[in-house]
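Here we start with a single chain on its own, the form predicted on its own, put down as structure tokens.
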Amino acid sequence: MNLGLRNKVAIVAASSQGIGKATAESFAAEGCRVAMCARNADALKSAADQISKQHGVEVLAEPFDVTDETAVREFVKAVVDKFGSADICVTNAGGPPAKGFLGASVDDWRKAIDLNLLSTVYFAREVIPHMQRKHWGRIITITSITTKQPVPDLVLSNSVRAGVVGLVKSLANEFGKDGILVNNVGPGFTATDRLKELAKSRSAAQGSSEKEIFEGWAVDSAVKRLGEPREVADTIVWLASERASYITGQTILVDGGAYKGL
């Protein structure tokens, strides 16, 4: 299937590992020019070099923190200066720490908002004008199954990521007339380093082994296994493509059927 993405410019945040890296790889495989960012400079360079070599595409990689508004602005400018456009923007950031409500400080709340909501705001503010000029654009946020089904001890993620969904719906309604589609992808339990950290936290709190925690998550899905980063990435790339040209303002769960609602 021709996705119509060759030579498009795809920005992928937090793309040195996990779902972000898999997403950058999938865009590169479709012939996109890719712009990557992450906090860890060494890991980012390694991922960017691998993707460029493997797929023969141009890759721009810059290390910075997505909670830094100025850094986001300068990065998007660098992308447009190098590639001439910013066609696709995938916002992404590590999740806030696993905590219950009484265990989360006000500072924890502020950090979660900066990390998961405002970082998306920063990217959207910078890329939308470029997309408007071409009357074509895709903004895709990566959140979590928690936007549909809250997860115990993830009160920060449950709350703040729901705000991202509200932003997605608002942007979709406001900028659809400009040819800009805005959607959200919510991964379920996916085999990433983030999930390993969560398993370690759960293990300590519940007295169960990390293996038992992982097995419990797998059994909770309809397909009885954890997801793989590439499975989330493939959904993101499809949403960015011409094959999904009438989909906007939606949250697509990639969770193996773990969500129990209708």
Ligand code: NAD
The other form holds:
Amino acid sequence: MNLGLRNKVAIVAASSQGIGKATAESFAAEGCRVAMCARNADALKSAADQISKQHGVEVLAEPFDVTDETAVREFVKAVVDKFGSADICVTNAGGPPAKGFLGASVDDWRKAIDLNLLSTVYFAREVIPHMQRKHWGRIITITSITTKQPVPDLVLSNSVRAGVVGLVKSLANEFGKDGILVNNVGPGFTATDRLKELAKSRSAAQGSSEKEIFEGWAVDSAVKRLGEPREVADTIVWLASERASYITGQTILVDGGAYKGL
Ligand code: NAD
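Moving on from the form predicted on its own, kindly provide the form predicted in complex with nicotinamide-adenine-dinucleotide as a structure.
Once more the chain from above appears, this time first in line as the rest of the complex follows.
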């Protein structure tokens, strides 16, 4: 299948490891020029060097925090200065901490909104004018299965990510006329460091081992295993491609059938 992505410019936020890194790799494998960011400069450089060498594509990598509005603005400008456009923008960040409602402070709520909602707003504000000029663009947010089915002890994710879905639908409605498609991808339980973090906190709270927690998540899905970052990444790349040109405003779960609803 020709995805039609060769030479497109793909921004992937929070991409030094996990789902973000796998997504940057999948775009590079399709011949895209890739722009990556994360907070840890060394980890980011090593991921960017590996991707560029392996796929023979140009990669721009800048270390910064996606909650820094000015840094996001400067990054998108640097991408457009270097590559000439910002065709695809995948927004991503770390997940908020695992907490129940009474355990979460007001500061935790503000941080979760900054990290998981406003960071997406910052990227969208910067890339949309460039996409409008080309009358072509793709914005894809990485959120979670929590957008469809709340997960116990993830009250921050369960709540704030719903705001991202509202934003995605609003942007899809407002900018579809400009050739910009906006969708959301919700991973289920996927084997990354984030999941190890969650297993540790769940294990401490429940008194079961981390191994039991991982097995419980695997069994809870229809396919009885955890997801791989590449499986989420490939869905994102397909959604960004010419083969998904009539899909916008949607949430696609990549969760091995863990979501229990219809
Ligand atoms: P991960 O911890 O493996 O990777 C997170 C990446 O984000 C890293 O590159 C990290 O450096 C970067 N990052 C974190 N905070 C940042 C910030 N403020 N500014 C810039 N970069 C930042 O996580 P992952 O599993 O790849 O998860 C990606 C997203 O998907 C997260 O929001 C996570 O909550 C969500 N998610 C993950 C799972 C899962 O099972 N792994 C399930 C549902 C949702």
